[in-house]
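Below you'll find only one chain, the form predicted on its own, shown as structure tokens.
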Amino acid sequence: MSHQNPLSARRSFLKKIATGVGVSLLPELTEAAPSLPHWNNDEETYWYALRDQFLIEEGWIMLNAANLCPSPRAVSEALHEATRDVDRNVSYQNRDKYAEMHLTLREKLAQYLNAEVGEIALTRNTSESNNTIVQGLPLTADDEVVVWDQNHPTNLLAWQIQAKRIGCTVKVVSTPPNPASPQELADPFLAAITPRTRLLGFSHISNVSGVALPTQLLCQAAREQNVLTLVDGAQSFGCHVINLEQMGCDFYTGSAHKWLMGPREVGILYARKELIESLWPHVVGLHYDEKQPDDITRLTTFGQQDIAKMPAMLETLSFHEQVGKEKIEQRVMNLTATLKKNIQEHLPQANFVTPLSENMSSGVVIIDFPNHDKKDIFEKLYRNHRVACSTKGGLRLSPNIYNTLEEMDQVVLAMKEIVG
């Protein structure tokens, strides 16, 4: 594969941001990253070549995108270079360019999510974004919040702790284990809404079952009843084409370190512009008093941050733009469908926790094996077969675009060897 000058495509985007600040953005690179492959009719060849963008050790199969993804090399290098840039010169003058990047990054994220820049703020992860809403939404003892029992603790336990403080009610909803349709998934939530309900909070995709909820249906139904919606997008941000205007949610959260394959400790918070002024900050830091009530960054004055993450995050979004959001979504769904099919054919004893239907699932595939300890399978996959996965909700396998169809065959053969 041909290599290009590292200061060309990989750096041009970042250099544009620095134009006019009078300072060279980042120091020279010493190692070139491979150029992105060109799309052609042989899709598997393209995706196999794209794997070269990642530093995954040869022979290892990473199937843990639901928890943590590797970043493309260009992202890792941008983070490293920016860190060195700051360490070389910690002056206010040198760091001024990163303040400019902050706004540029919010603009790029707004485009990526189809929102307005004034509705997008940067946090450290989905957990912080969720808690910004939990702690910031003004509730009274007469109010009610409806949440899914499969939510992450930051969109479930956090509400329950908040309820202890202010006396509001938290109703926890369960969905059927074998849903027949998206409507069947939505019905328990809709049935739980009462005139007291202020907010409906749910994960777009469950990290413990792989169930994908019908977000647009739920958000629309909630808005018709004047109920706010908080969608935890930890398992959708980066692997699905997200159109927040079309989704119709009031709040959306996500992390860069999962499916987006970005730098760690970068989160996003979306809040519909009409609601920003009503939210209270849960952390008050420097420059808070300079913000206007309708400025969403008023909610994220966290103090000193690792500003080197910003060029790395911009590089991440550039990578997604070059590959294509639609292609990434299609690839993740194709890998998942292949994995499910292989499991059905070669491991008939496996029980699917995740729905087989594509319109009720995504990139998270969870199975269990009767009479087998999932942690034992998890360890043997790693130690004996170099497969990294998870035991959340069962044996959780979550592929991303750095995986190949061949690996979907290999992991099933490895499980067959372990469980017999």
Ligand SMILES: Cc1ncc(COP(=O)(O)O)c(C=O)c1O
Second form
Amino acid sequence: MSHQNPLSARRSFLKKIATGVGVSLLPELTEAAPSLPHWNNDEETYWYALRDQFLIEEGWIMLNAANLCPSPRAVSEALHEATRDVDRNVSYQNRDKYAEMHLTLREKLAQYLNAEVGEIALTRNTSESNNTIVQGLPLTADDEVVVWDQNHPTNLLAWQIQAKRIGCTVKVVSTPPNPASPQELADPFLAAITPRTRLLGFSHISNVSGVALPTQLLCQAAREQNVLTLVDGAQSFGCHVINLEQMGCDFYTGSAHKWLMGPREVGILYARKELIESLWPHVVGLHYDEKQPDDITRLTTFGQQDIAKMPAMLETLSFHEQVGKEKIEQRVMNLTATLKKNIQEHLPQANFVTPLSENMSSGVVIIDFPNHDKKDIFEKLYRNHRVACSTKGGLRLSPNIYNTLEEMDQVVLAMKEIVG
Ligand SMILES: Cc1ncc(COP(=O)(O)O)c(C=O)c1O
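Okay, that is the form predicted on its own; can I get the form predicted together with the named molecule now?
Below is the whole assembly, all chains and molecules, this chain first.
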């Protein structure tokens, strides 16, 4: 595979059909973003055209959605415009409009997640949202928390450190490496519950294996036993259609800068309304004392913040609304299914860390090459083939809607060239 993308001619041709405009260099941020393409019968043409909404350099393949996603140009523009607006005029009067956007944004997020606005707060990222619950939940030395060994440190180590302060117990459970069914993934958690268990904390989708847990099953089983649930949605928020009422969790967390393709350093925290009053704040900032105990924003008085994120987030949600969250979910699943099939066909030496089955996996695909150093493959993919991925849990490839099916072929051919 050469540095010159061999399929660029085809891509340009497809773009031309889809957008009705001539082939051009990717426009700069300052140029107006092209209007969103119309959905038609030729899905691939649509997704090729949609890619023009992003600033991704021609010939580069971004497969690190699980870590960080690019924003559509309209989002970048909204962020930059608002930053310039504040720099032009830092008065309270000029900034008031952003404070108003805060509530609108929470309302839209609540709609997006099927929750109530009073249950949604904005944080800086999933890490902070997880820690807000870990440090805020009133626990005693008699209490027990059950967590997954695949959790992110902010939902694992954070509990262990908290346990050192409080004296409570943290039970860490493992799931089978090759689960035969979602129930097999749920069983270790359910078996760990005792009368002392106060909370189950787990990632919806693991960032180190790509395993998708049966979240609804776990949340419902936990609730039946009076056990709270903290679902870390870093790898599901923005990628899957999330219906929090249906999921039945007590806390859900996520980052806008991952699958949602929103501005960086924006997180969300959902807490079921009956629980908000019981949570301790981990930061006490200005205006804390003006808030009611059941106001979730009491937990996020972080001081001065970058308010330019507000219009950028609104633009992000508008983008999702226009494309459609169901379509986004289907596309990500289609991309990963194609990627897995290509790997099976062309790379027999690769071991899947991620289950092949669609009901136990999602947008994160992790593989291992027994006789190769993953860091070496990762570097060669980047340097020689212009592919950005990750080495978390193995060689981790995570596509989002700005990727094409052709890229799912290209990356597999690139890996084949590297590993022989
Ligand atoms: C499951 C999970 N939780 C939490 C995080 C932390 O996200 P952030 O860095 O946006 O706080 C990540 C990041 O990859 C993650 O995968």
